[in-house]
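Single chain ahead, written as structure tokens, the form predicted on its own.
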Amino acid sequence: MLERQVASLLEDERDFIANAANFSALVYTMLPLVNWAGFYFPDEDGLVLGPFGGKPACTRLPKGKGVCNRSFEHAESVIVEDVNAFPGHIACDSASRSELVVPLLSGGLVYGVFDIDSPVPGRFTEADRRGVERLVAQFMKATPVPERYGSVRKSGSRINERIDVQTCRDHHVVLRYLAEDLGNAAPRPKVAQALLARVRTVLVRHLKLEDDCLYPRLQNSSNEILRGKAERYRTEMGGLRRQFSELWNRWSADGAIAADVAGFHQEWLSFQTALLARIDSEDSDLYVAVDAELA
């Protein structure tokens, strides 16, 4: 549900501060047993406070101290079951007892962290970590980061490649939801037309990421089997791309769906079946092979 809400919240807005503020407010409001959620960004002396939801927080976190700096400096998420037992913990709110921090990663760089606090010890699980990482990846993909927030630390190229694969998986999650919603929305032409435009936005981004990053990486692999998979999936995607392009050209114009609801519904269900089969195949085969390659 949160992934769907984040996708909708960020879809039509490109301003970084606006999106960061709304993203923080959404997570703070929707996650149970949370007393703070917000961003910290790098500067010369450590990390500085960004948009957040909750009580006023520490404005600056000195380099090398606290959970947020640990996450930022190592470019990895950190779960702390008991903040009082974490060496160098910076207490902004004495009510906070556990913490989850996720780095903001893009293009092999670390742009800051997203921090969530809870008044309950041991509040955050590995499932929470994975879920919040997906939400943060959605935020970073949808929102251009201004230069002033540029990272002072490069992460490894393999971290960047793993981010690309995870982003592809995130696209799959959103496409599944949109495909289902669009299949149910055919009797409501205006809703269906808006959903069709959202499908196109996500699908275009997904295909560009595969073409620009994923497939070139796989085709340079020393693993012959993986190279073969990449070529097969690239060829198959060409057919799916053409199928959607024809569907879009036929039904995207104002009033086109309303003029033939049954025709649109039939054609969409045909494409939806092909799209979901492709997503299932990539998730269970291609991305599993890529993960093994990057391990």
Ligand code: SME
Contents of the next structure:
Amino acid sequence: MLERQVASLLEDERDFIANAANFSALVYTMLPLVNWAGFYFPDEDGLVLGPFGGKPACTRLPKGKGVCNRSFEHAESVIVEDVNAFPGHIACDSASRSELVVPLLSGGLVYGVFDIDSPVPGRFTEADRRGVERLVAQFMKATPVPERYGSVRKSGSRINERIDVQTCRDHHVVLRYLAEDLGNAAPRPKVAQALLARVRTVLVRHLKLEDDCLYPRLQNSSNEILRGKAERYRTEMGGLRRQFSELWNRWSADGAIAADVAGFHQEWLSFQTALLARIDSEDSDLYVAVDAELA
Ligand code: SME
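Given the form predicted on its own above, produce the structure of the same protein in the form predicted together with the named molecule.
Zooming out: every chain and molecule, the one shown earlier first.
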């Protein structure tokens, strides 16, 4: 019902402030058990109050502090069941007890947040989050955000995201070479030990880039298939990560490989096979889908 109301509220108007004001007023009046609903937009020092429904609120939320900044900086929705238990929560109205904040996403960028407060603890469920995300997506689609509000964009820009994917691919190339060299170097334990350390360096950086940039970006995709794919890849990587850390714990110490060259070789080959298969499928499946998403 709210989606239909939002649609009719926004259909004839493109003015950003008018639409943002009516959107907040609609959510504020229509959702039960809500004492505040409104927008915050970024500037150099943090977030600044936008149109809202409810009592006057904090005009500025300093960078890095509070629930709204958390949502904005991570480009993901945040539900806080009990605001008193959220470290750094910014209390604008002492009556507020729980909160739902949804980022304003469009074209891979974050333009601000939409924040809803409730006087009831635990007011917001996952279903509320999904519903409000849909309403916010509808708002973003119907109303172009003026440059003034989108001028400080905290999330990676599309071009940065493309560079991140390219860096992931480059890591793959390096890992392939190192893995092959290490497979051949097993009979020379000193060389193998040095190569193992290099594999670890690249692998750690690679996984960090995927975890910090690639997966969070994919989780926010509007493409459900891509979201599912990313989740499958992420879960599956857990196994490979564990396999490598066991291998590292067993063989990285000085002299460990020399003491059992054949044992190391066998264990390495099994990891190498799994790693290369994984790299191949990321290159030909996951990253291809990501490229299409960022095109
Ligand atoms: N509680 C928010 C501040 C905004 S008000 O709730 C309207 C926060 O911690 O970011």
